[in-house]
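Take a look at this single chain in C-alpha cells; it is the form predicted on its own.
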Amino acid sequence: MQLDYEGVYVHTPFCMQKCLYCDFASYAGLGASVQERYVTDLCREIRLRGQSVRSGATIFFGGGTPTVLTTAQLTRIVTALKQQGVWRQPAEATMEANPGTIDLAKLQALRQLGFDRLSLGVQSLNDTELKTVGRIHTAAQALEAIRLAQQAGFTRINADVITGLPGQTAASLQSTLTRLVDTGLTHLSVYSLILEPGTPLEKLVAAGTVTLPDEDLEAELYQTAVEFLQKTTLQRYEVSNYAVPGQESLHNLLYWHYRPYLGLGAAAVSFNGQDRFNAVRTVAAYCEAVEQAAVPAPVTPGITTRAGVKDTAAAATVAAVATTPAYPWGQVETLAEQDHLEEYLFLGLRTTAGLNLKEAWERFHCDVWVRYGQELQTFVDQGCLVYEPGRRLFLTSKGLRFGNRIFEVFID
C-alpha cells in the first residue's frame, strides 16, 4: 500500500574536493555551469514529482555538500519545494555542512528559509587526522561553524564524528568529543569508518601508504566514546546517535521506523511503503533524464527505466496496469514482503527503544519471538539483546556494539 511520504530528502551531489573514505554520490570540480543544470533539473524534478507528502514532513538537505550551492540556488530549491506543497510546515528542516562552505551571511540566510536543524560534518578536531582524509577544514573552522551557527539562530546543531581515522588515538577522540560537546552541541553522530572498496584510502591502506588504527585499537576507540557521552547530558537512542533528550533527528527516526520518504535529486532514494525508486547516479544523467521526463504517468514496478525510455519487453509480460509512479531517471523496485519484514526488525533494532513487537504484528502479522525467537535466545543469553514478551526487543549496550551479528537473523 502506498503511503503519504513522511520525510523528504534531496540530494547535492557536489563538493569542494572528496573525501579519501568517500563512496557517497559526490562530485568535485564540475564547475558553476553543471551546479546551475542540476539545480534547474531539480527544481524541474520537483514539479515532477511533488504530491502525496503529509503536512509536517520532515526535509533533509543532504550531499555531497549542499553548502556548496549559493544562497540563490538554495532558495530557488526551497521556493519549489514550497510552491509544489513539499514544504509543509515540517517537523525539522536540516541543512548538512562542510564546516569549510559557510559564513555568518549563509547561515542566516538558511535560518531565514526555514531551516532550523544544522549538521556539520566535523569528522575531528585533530588537524592531523583531518588532512589525512582529505578534509577541507581545520578543526579551528569547525569551531567557528559552530559558534556562527549558534550566533544565526541555530538551537538544534549536530556533529558528525568518525572513529577509527588514520592516527587517531583514543586521546584524540576525548579531545575532539570533550571539546564539541563543551560548544553545547544539542546532538552528535559517531560514525566507525568503513574502507570502502575502490576508494582512494582504500587504495592508500592498500599500498601500505597509510595504515588505519587495529582491531584492538578499535575497539578502544569505540569503548572511549561511548564511556564518555555517557557522562554527558547527550543520550544514545540509535547505534551512532546521540542526543540531549528531545533532539533526536526525526528525520532519521522515519528510517529507523521504516516510513515512507521522498528522495529528491541525483542518487536519492525514495520509499513510498511499498516499492523503493533509486535515481541514477552521476549528475549528466540525472539531469539528461528529467530535461526528457514529461509529465508523470503508470508504469510498471520492478521495471527499470532509464531516461524516459520503458522497457517495453518487460512491460509486455505483465498483464495487469500498474499503479506505481513513473520514475524516468532511475529504477523502481519493487519489495516482497519479506523483504519490507526483513528491513523493519533490523533498522527498528538499531534503536535503543528498539523492536515494538505489537506494531510488528500490526504491520507484518510476524509474531517476531515465534519466528526468530530460537536464534536470538542465543543473544538474550549472551547478555546482548532483552526480550520483553508482548512488548518489545531491544539492544543492551554490549550488543550495540556486535549489532550486524543479531541483524543477520532476520535475513535470509
The other form holds:
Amino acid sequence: MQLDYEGVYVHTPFCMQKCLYCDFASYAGLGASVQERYVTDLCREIRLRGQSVRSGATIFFGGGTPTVLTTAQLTRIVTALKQQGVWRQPAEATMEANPGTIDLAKLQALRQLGFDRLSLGVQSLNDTELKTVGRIHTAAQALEAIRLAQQAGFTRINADVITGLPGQTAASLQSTLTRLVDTGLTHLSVYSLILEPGTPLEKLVAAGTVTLPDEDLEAELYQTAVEFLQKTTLQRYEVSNYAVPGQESLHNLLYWHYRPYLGLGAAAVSFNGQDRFNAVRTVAAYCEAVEQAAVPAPVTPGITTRAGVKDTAAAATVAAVATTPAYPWGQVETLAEQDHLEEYLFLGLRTTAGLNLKEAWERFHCDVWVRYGQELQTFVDQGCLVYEPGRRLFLTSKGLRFGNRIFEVFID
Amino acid sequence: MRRAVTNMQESHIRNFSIIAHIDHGKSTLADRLIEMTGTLSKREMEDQILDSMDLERERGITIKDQAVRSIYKAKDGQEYMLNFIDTPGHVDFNYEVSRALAACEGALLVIDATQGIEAQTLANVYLAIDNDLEIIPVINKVDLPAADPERVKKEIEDVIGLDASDAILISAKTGFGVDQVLEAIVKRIPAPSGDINKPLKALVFDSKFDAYKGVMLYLRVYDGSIKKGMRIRMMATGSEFEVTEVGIFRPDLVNVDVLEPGQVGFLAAAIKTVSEARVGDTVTDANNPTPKALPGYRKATPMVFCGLYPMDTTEYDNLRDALEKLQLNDAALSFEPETSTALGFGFRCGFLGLLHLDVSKERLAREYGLQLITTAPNVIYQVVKTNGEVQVVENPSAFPDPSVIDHVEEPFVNATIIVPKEYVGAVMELSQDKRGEYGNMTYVEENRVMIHYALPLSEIIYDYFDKLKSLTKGYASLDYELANYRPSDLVKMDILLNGEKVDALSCVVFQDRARIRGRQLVEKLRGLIPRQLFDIPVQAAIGSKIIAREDVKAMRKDVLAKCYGGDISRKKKLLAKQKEGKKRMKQVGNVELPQEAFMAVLKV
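With the form predicted on its own already on screen, would you show the form predicted in complex with the partner chain?
Below is the whole assembly, all chains and molecules, this chain first.
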C-alpha cells in the first residue's frame, strides 16, 4: 500500500575528510564545482519528485556532512523544498553537522532557514580517540559547537557518540557522556563502532596498527553507556537512542515505525509504503541520471486507503503501476508483503515502546503472537521480552542487548 | 578416428594394470597409452580420462576401477588387444585392487625416478606377485633433473627382488619411452589362457550402477563365453540373471556380441543392487555351471563406523533414500538406523576406511544435497563381558557399563612405513606413543628405511598419518592391513554440555590417555561452541567422574546498534545471514552446536 511521505531525507555526499571507519556514501576533496553541480541537480530532483509529501512531514539533512555546503547552497535546497511544498510546517527539521564545519553565523543561518534541531557528530570527547579514527575536530571544538548552537537558538540538540573506539575505556566513555549531558543537550545517539569491510580502519586493524576493544570490553562499554544514561534525564527510547522525554527524533521514529519517507540526493533511500528506492551512490552517476531525466517523477505515490490492503488484487495493481516506470537514478527494490511484515516487526522492536500489536494487526493482518509466539516464548522465559496480550510486545533492557537474536525470528 | 573392434585370438590379448604410488604418474601414463594406440583422438582426450568422478579428479585419486580396451599395432606388424584395468589408489580399497589385479596377467610397476618405492606401491606389488602377474618395472619422470633411475633400479631389486635390468625409462609427461612400454606389454606379459569350450567362468572385478541398465558388472572372462540372452549365476550370492547386454570399454561402453576367454568387458543383466553381484564373485552359466568358483572372494567388511544424521530432522527419509542409492553402487557401504538423544534419527554407517567415509559423505552432500552431521568415526570394539559374552560395539555410546566388562579388544593393523633414515627416530617415537608394537626394520636402500609396526586402527583413524606426514616433512609413506584384535585398556569418555550428556560426542579412549584427551577435547569444544545467552560448562567424564571442564562464557551483546531508513535492506541481510548460520547449528538441549563439534574428537 502506498502512502504519502511523512518524512523527507536530503543527502549530502561530501565531507572535509573521511573518517577512517566510515563506509557511507560520502566523498572528500571533490571540489567546489562538483558540490555546486550536485546542489543544482538535487534541486532538480526535488522539483521532479517532490509530490505526495504530507503537510508537517519531518525534514532531515544528513550526510556526509551537509554543513560543508555553503549557506547559499543550503538556502537553495531549502527554497526548492519550500517551493515544491515538500517543506510545509515540518514537525521537525534536523541538520546534521560536524563540529569542525560550523560557526555562529552558519548556525544562525540554519535557524533562519527553519531548522529547529541540530545533530552533531561528536563521537568522543577524548582527543586521542578522535584522532585515531580520523575525526577533524577536537573535544573542545565539539563542546564549543554545542554552546554556539545553543547561542544560535537551537534547543533540540543531539550528539552522536561511538562506543568501542580504539583505546576507549569505560572511564573515558563515562567522561565523554558526563560532559555531554552537562551541556544540557536533549538527545544522544550511542552507536557501537562497526568495522566495515573496505574501510581504512579495517586495513589498520588487519595490519595490527590499530587495536579495537575485544568482544567483552566492547560489550562493557556499551553497558556503561546504558547504565550511565539511565541515571540522567535522557531516557532510552531505541536500541541506541536516548532523549529527554518529548525530544525524541520524530524523523528517526518514522523509520522504526515503518512509515513512508522520501529520500533525495545520491545514495538516498525512499520508501513509499510499498517498495524501496535506492539512489545511485556516486555523485557523478547521480548528477548524470538527474540531468537526463526529462519526465516528471516516476515515483508518484497516490493516496490509498487502508481498505486497499484487504483488496490484494487492487493493491497489486497499485504496486505494479508504481514499480513499472524506471527509477532513473537508482534501483527499485520490490518488497513483498512478507518483507513489509519482517521489516515492520524488527524495526518496531528496536524501540523501547515496542510493537503495537493492534497496529500490527491493522496494518499487516498479522497476529504476532499466533504466528511467532512459540519461538518468542523462549525469549520471554529468558527475560528478554515482555508480551502484553493484545497490547504490545517489547524488549527488556536485556532483550535490547541481544536484539538480533529476537529480530532474527521474524526473518524468513 | 576409431578403429573397428574385432575379436581376437587369445594369443593377441594382453590384460594389465598399473601399480603406482599417488603422484608417480599412473594417470598420465594411462592417458599416453590411450592416446598412442589411437583409442581416442587427441581431441577426445581429456586429461586423466580414467578418473571420471568429479571427486576423483579433485583429489587426484582413483576410487572406482575403470577399464579401457585399445588396439595396438606392434612392431611385429600384428594387432594386439590391450585391456588396461585401472585400480583404486588407496589403502581403503585394497580388496578391489586385489580383484582387479587378479583379472590381469601383468602389471606395470611405475615408480617416480625422483622418489623411489613407497609403502603403498610395495603392498600392491606384493598383491600382484601373489596373483602371479608378470611385472614390468617402469621408471617415470626421467626427464626431471632430480631423477636417479639407477638408485630406483637398485631399490626394485633389493626390496622387491625383481630383476630391474630391463626396467623401462620413460617420461609419461613428454611421451619419451612410452612406445617401449607398449612393446613390453606385448612381448613380456603372457597372453591369457582359457578354454572357450568349458563352462563360463568370469571374475567380477568391479561394478557400477546405471539407472537404466541396472548394475553393470566389470568382468574378466577365464573360460567359456558370455552372450546376450544367456542365463548367468553369481556363485557366491547364488543370484541368477539374464544377460541383457555385453560390451567393452573404449573407455566409454561399447556393446559387442560376445566376450570370450581372456577378454575384459562388462555385462548388464537387470541386476538391482551391487549386493547381489559383488566384486570378487565368479559369474558362471546357470544352465551349465563351472564346478569351482575362482579363488579369493570375500565380502567387503566395514572397518570404520560413524553416525550420519540429517541436519534437518525432516530429511531423514531423504537420507535413507540417498544411502540406499549409494549402496546400489557400493557394496562395502553399510548402514542401519540408529537414534541419538542429541541428534535424533539417523544411521550408523560402516566404511572400509576414512577415505571411503569421506568420499561417501561428500557424495551425499553434493549429489543428494543433504546437510549432514557426522559423528567422529570409530572402529569396532569387541567387549568381552564378565559373563563371557562378547559384545560387538560399533557406536561408543553403546559401550557397556564398566562393571560388566572383563576386557576390551580393538583391531590392530600391520603397518609398513617407508621413510628416509634420518626420520627413523621420529617415526618410532610416534608409533610408540600411538601404542604401536615394533616389528622390524630393513633398509630399502642406503638412505631409506622400511619399518613395520603393529598399531591400533583407532590411532590410524585418529591422527597417526597426519602426525607421520608432518614429522617426516611429507617423506613418509604408509600402508597397512588389518591384522587382528588385541586386548586394550579402553574406556568410554562422555561429554556433558550444560550438565547433560551428549551421546553423539561420546568416544572410546585409551585409559592412560583419557585425562589428556578429555582436557584437549573440552578445550577444543569451548573454542567451537559459539557463545550463547548463558554460560555453558563443557565437561569430559568417565563414568560419573568428571575429568576435565571448560566454560563457554555467556555472550554479552548481540545487537546492530545503528539502523536507519537508508540501511534497512542491508541490516535485514545481516540478520538473514546470521539466521542462516544458525540453521547450520544443531540444537542439543538448549545449546547450539556447530557441525564441527561432532568431529572435534578427531581434531584435538
